[in-house]
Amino acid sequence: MDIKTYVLKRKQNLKERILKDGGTPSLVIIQVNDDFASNKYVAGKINDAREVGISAKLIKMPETTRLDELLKKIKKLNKDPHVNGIIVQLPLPKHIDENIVKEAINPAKDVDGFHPLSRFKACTPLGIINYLKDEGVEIRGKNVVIIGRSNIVGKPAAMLFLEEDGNVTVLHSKTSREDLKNYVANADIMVVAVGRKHFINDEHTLKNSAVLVDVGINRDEDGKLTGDIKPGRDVYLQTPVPGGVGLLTRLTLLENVLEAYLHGI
């Protein structure tokens, strides 16, 4: 099933849940930056929240916003009992440190799963291995190379995988070229989030039975969106950019948004 298919799919099912609970979930996401790819997501997620039946609400920061305003934000969404989901939308200006930020939201309402102690798996990961569950790819004893190693996504990845009993190695930029190659050629499933157009491309041998999944979503000089693998490897399955693990990422956070709203303190 594609991954279109699969979304609609499945927020079909949130959406009679939440129509049978009789209630609205609720969901705050707070931006403290201008980014093009955050802007995209964010745009995306209150839609998809509005089309089930969640109410969700953009709280836009400038970028000049002090630790301690956010942080006062944030203290005050905890607080509310009509809040379910509360998510500050990455990367934030250089002069926030993240670690603070995730580890301020309430762990119950942590949605993204960033927090430390957040009942959540991180949103994409978890997509990740939600779809390829269902298109009944294995993982137990399988070949995972994750190139990346964010806190967003290559990590919590890396562990989810493990989890699931996947052979996982973590490849990033001070992997060697050499070493990239072999690690790439011998992969069953790959996961590739570096930002870089086309970093897997036609110089790199690859199974024809693996799985490629692109979380890249870069942006060309004519405006064009473009994953981190190029398209069309001869491979059993290769997920497009965009209309992929984008839209896993965002069902999986209407998903936890649910789940808190279920289950809420």
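Take the two forms, superpose them, and find the largest set of C-alpha atoms that agree within 1.5 Å; that set is the rigid core. Only a predicted model underlies this, so the values are computations on that prediction, with no experimental measurement involved. Positions refer to the first chain, counted from 1. What changes on going to the form predicted together with nicotinamide-adenine-dinucleotide (NAD):
- The Cα shift for P107 between the two forms, taken after rigid core superposition, is smaller than 2 angstroms.
- Core-superposed comparison between the two forms: CA of L92 displaced by 2 Å or more.
- Relative to the superposed core, E63 shifts its CA atom by 2 Å or more between the two forms.
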Given for the second form:
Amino acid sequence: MDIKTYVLKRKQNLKERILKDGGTPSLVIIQVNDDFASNKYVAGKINDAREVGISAKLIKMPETTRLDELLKKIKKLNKDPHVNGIIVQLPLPKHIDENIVKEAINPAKDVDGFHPLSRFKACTPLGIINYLKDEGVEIRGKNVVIIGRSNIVGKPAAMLFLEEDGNVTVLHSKTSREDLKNYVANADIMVVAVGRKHFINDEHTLKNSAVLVDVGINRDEDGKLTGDIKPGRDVYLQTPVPGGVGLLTRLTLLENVLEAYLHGI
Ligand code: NAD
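Right, and the form predicted together with nicotinamide-adenine-dinucleotide (NAD) of this protein, after the form predicted on its own?
Starting with the chain above, the whole complex follows.
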């Protein structure tokens, strides 16, 4: 099933579960800037939430906010029984240590899954795994190559694929081009999260049976979005950009909020 149809179906299912429950799960997003991209991402998350019956509230703080002011706000939300999920929109201003903020969020409300003890899995990798499993992609014993080792995609993706018994290899900026080509040629499943347009391209040999998951979001000069993998490869499955992993990430956030509401503290 293509990702758009899959996401629509799961969102419909979420909406029905929330309606049946009769209550209203609630999400609060804290944004500490007024930049264009963050405004757009936050507006998207609020729309998504409202579409399925989740109440979503934005707390917008100025770029000059001090760490202690932000932590105070988070602590208040941590204790508020009416708040099920809390997100702090990244990036944060340079003077604020992202790790301190991530760790300040109550793990039971950390629907982004960024806290080391979070009850939730990070949305992008979890969205990918759920989709592949629903598509019937076999992970056990398969060579899973993950390119990129960020804390929000590469590393948690590696853990999730390991839990599914994949043979996981993580490649990164210090992997040589030659090694990368060899691993890529042998990959049954590949997740690419580098952030460079068409990082995987015609130079790279791939298995015809390969499953390619493109996490990258790169913007051309003309504003067009492109992925990390050149489109149109002759493989079993290749996720598009746009309309691919981004949609899965957004869906998984909503599923995490419902989970937080149903099984909160
Ligand atoms: P990042 O930007 O923090 O880091 C990039 C990673 O790429 C690093 O781990 C680095 O080791 C690796 N890398 C850099 N050069 C490399 C090379 N030559 N060979 C192999 N690896 C190399 O990573 P991120 O935050 O995971 O973001 C990666 C991309 O995914 C970005 O385009 C981002 O916008 C996108 N993203 C998309 C979603 C989504 O929902 N679709 C979610 C998160 C991130």
